[in-house]
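Coming up is one lone chain in structure tokens, specifically the form predicted on its own.
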Amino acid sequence: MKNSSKLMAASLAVAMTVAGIAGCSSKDAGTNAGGEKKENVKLTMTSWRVEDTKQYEKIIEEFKKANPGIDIEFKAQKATEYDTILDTALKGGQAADIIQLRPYSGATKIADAGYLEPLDSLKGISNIDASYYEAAKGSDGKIYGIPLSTNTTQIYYNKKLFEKAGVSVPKTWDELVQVAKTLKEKKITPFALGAKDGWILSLTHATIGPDVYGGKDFVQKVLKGETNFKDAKFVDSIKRFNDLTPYFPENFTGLSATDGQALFFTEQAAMYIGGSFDLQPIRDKNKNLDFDFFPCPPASSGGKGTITTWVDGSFGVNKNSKHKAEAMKFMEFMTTKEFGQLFADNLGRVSAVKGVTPKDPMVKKMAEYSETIGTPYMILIHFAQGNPSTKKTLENELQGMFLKQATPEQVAQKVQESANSWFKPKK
């Protein structure tokens, strides 16, 4: 009981230390109409996003500009260790003001356990669609969270790379299994890859595999319970993502996402299926970097290929914030168009609120083909619930793949079973 009460002693001590102490009022800010004295007020915004976090503190300084008295800090933690940490800051009343959600099923855990304020009658929440918010609700329909934008993945290539072993932009899945061999045969990693952290594999699959399995009309079927994951065409889709094995790093099963992000900064990898957040640290790492993007490849010619897209996390309120007016400022700052063109400029990403037009050419093809071309990420979407989730149960039992120790077919099998256990189709 001792080493327990230690533990949790020194896990909240970490979480106040990370995650910030709610706002706490500084120094003198003058005084209002009425010659009453304000205060500066300094809120906590906390994150997964590390790697944003220049990007995030220059949104922020233009905020201020038109909020002087309301100061932000911005303090990020590692993906990894986020929802961990956060969890134990929401328990112990320590979170900060303003808290990044996990889309989905991520953010309606967290409404649900009432941390959250309800965001419904927040001044400009109608200048974002209202699909977005469906990533950002409770149980209870009501609104938790300001989404930022649509998240889209696609293979992302190396020109130099491509150039030197003579190869173009594969039309077909064939010739990109053809790009993969001629880079292997010139000495060239194909695909970057890092299989240890499973969201990695989930995201890669669901890039790969909707051409296969039929994109929006099995996501359909699926859900009203006219098909499962034993289908042979999911069956197949994994499949396709095993025959890709020859084409990863050496011991790829042992490097983590970041690991595998880095061999394509790197140029030491020829390719790498990736989301839209990871354009701007690509971009950070590597400033010479001369690359670009394609979808995936259609089965035949002629076809269109499929980007996959999800709405990304969004922004909530701490319920215990000693400073929700100030917080819900900075909420409304975030439905504005001035918000989303700063969003997309600074953090090259495809913006939630409506009107907003990327500059950078690749965020506007990005923009583009999940307009025309895009699909749904099946198991973030719908199937991120169960303990553990369908998700995460796809995403092991592709590990236990990858380590020769399942079938596809046995990865469909569980990610049924972890389905029926929870999953109710609406027919």
Second form
Amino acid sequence: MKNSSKLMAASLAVAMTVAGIAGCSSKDAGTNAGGEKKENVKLTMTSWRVEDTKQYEKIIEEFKKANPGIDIEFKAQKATEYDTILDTALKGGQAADIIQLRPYSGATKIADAGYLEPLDSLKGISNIDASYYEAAKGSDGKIYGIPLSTNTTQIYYNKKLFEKAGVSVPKTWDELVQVAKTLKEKKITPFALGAKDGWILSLTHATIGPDVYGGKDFVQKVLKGETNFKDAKFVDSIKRFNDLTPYFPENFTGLSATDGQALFFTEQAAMYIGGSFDLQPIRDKNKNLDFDFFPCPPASSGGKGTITTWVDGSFGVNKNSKHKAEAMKFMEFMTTKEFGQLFADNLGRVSAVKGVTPKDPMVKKMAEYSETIGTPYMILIHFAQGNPSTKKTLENELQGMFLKQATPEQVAQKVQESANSWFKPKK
Amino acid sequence: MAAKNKNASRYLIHLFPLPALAVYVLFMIIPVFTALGYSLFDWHGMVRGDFIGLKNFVTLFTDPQLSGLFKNAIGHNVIYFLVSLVVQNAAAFYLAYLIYRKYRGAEWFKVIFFVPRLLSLIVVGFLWNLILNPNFGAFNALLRTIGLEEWALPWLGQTSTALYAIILVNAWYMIGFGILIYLAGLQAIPQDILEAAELDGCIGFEQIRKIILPLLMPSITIMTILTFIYSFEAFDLIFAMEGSEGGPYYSTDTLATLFYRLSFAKDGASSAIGLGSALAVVMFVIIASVSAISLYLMTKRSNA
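I have the form predicted on its own already, so could you send the form predicted in complex with its partner chain?
Expanding to the full complex; the earlier chain stays at the top.
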């Protein structure tokens, strides 16, 4: 009796497993049959911007009005997991029709693996400035993605705290240091920064550094091999960062980047060096925060100052998509001014499409600055390669510098060693 | 009839491990060989290139940047193991002994010490990240209230303390498990031996040293090996508390975090699947061989 009940339990378990598997597959078949109606084409679109899902759905609604019969499902994955998920999906032939591509080497990697459709002959491709496409090209020089926007980094400041300390927006770097000094004397933390996360360090350096090493010109020289990171001007840019140490929060090496940002939006720190993508999150966290931004001020009053820019992600078409023609329609749509305006206003970002004026005054100002005094985020655009990448090396070495375990000269030395391991100047 | 039935069920028993075995083979055995295969090829991002033999291993050990990181990481694994071994095992044995001797509230303490083990390690990491936050964490607040202002340091944000902070948090998490193992070992010691020892005047620390510890050798062996394996795979807690970079300034970088960065490098760096797999193979060889050798030596000694 006892034995037979055991047997029965075992066979029941097997039966349930089989039923479970069968149940799953039949369910899948059901959704497939429902999704593929005869006249309607349903495209899928992946992205790492989970937080923008609603806004993208709004934009897709507009696209559907102009292109009846094409539906797009926007599916976003967590930013930190997106790359791994996409890699696996591409390898297994299960990737979406429209794929969001990381800028620069991220896009190049996928294009070179042969997963993307070239877009050079797309109608409307010239509606976006050619410089943007640098972020979405393969090694063969062809365009594989339609870029969305420019990111900028700048110095945000709290208007109320500036007023309280009796300081105004600085016109030169020395004035900025003076402002920081005054704030500190008034017991206000001058800069919100958490150095436990490396990326914020390279971003901060990229914001305050170009004015010292000479922005675009220096980048060109490095790329051509006329100079390198051991250049005294580059070392000085690291020194400038190091010299700000007294104005960072107490124990800042133990604070995370989000802790740093929190100090700014909870009004404990007066300035925050951050990206354009921080604008909306800061507003969401503290609706009453009265803040604005200024670009990195120039060393001398005659200079113009700098704002650091780079192209953000783009969207490309999966080469193995079953609905390539329809996906191309969406690519065309992405180059229109209509899309640019929708993107700028719904997501609060600077659009890549020519002639789009954002409604938001701060976003508008960022767009204008990036046209006039924009300088490239060199480490991210050109040096995010290698094992470990040169960008990560800079980040870790800067961390070492703030922990008093590396000098600015040693930081530059290590960065150059990392670049040497893979980077070949274009003669 | 009954005999036949009994026979059938005896054979049937052998089928029961099959599901577990299938999962084990699929997720443990096959990946080991896949990694070994991957490590012998050149990789361009996610596309497999040519067969290059042991070149990935050579790069791992000779490239100035990589070999530096490798040495740094393996050094941290060793520290992780040694400190864990001393802290975790000594404390776990001490606490297990107190519970075994039925000090007041022993049953309660048994439960309390085991509670952290019920949390996910990632949760533990984030929790302690908050507690150890230098400016608004509970730990430094406590130090400030009791007048140890100058001790309120960024524990996770300086190279000298970050690794030890993580090891101690891990010990806090793991100690309940050690207590259970030792308690089971202590309870398995025959009472008459201890009574005989007491009659001979062998009590207290002498009893622990001369009778209890030798009889606990099997528990100590298994704890040592488990601690070793765990220390050389240390990843989740470091990832939760310091991120995949093993920061600050590589001070908590271990083989596993280095492996993670090499294989799944972020920020557009070329993810080197070949190099990562080579490192995974090295880790496997270290852990498997040291565990096997120590298991052999220790069982041999306890049998002798």
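Not measured: the values here are computed from a predicted model. Take the two forms, find the largest set of C-alpha atoms that superpose within 1.5 Å, and that set is the rigid core. Numbering follows the first chain given and starts at 1.
- [ ] Tell me, please, whether between the two forms the C-alpha of residue 126 is shifted by 2 Å or more, with the rigid core used for superposition.
- [x] The answer is yes, as the C-alpha of residue 126 shifts between the two forms by 2 Å or more after core alignment.
Open item on the list: My question is whether residue 84 is one of the residues whose C-alpha shifts by 2 Å or more between the two forms, given a fit on the rigid core.
Closed with: True for residue 84: a C-alpha shift of 2 Å or more.
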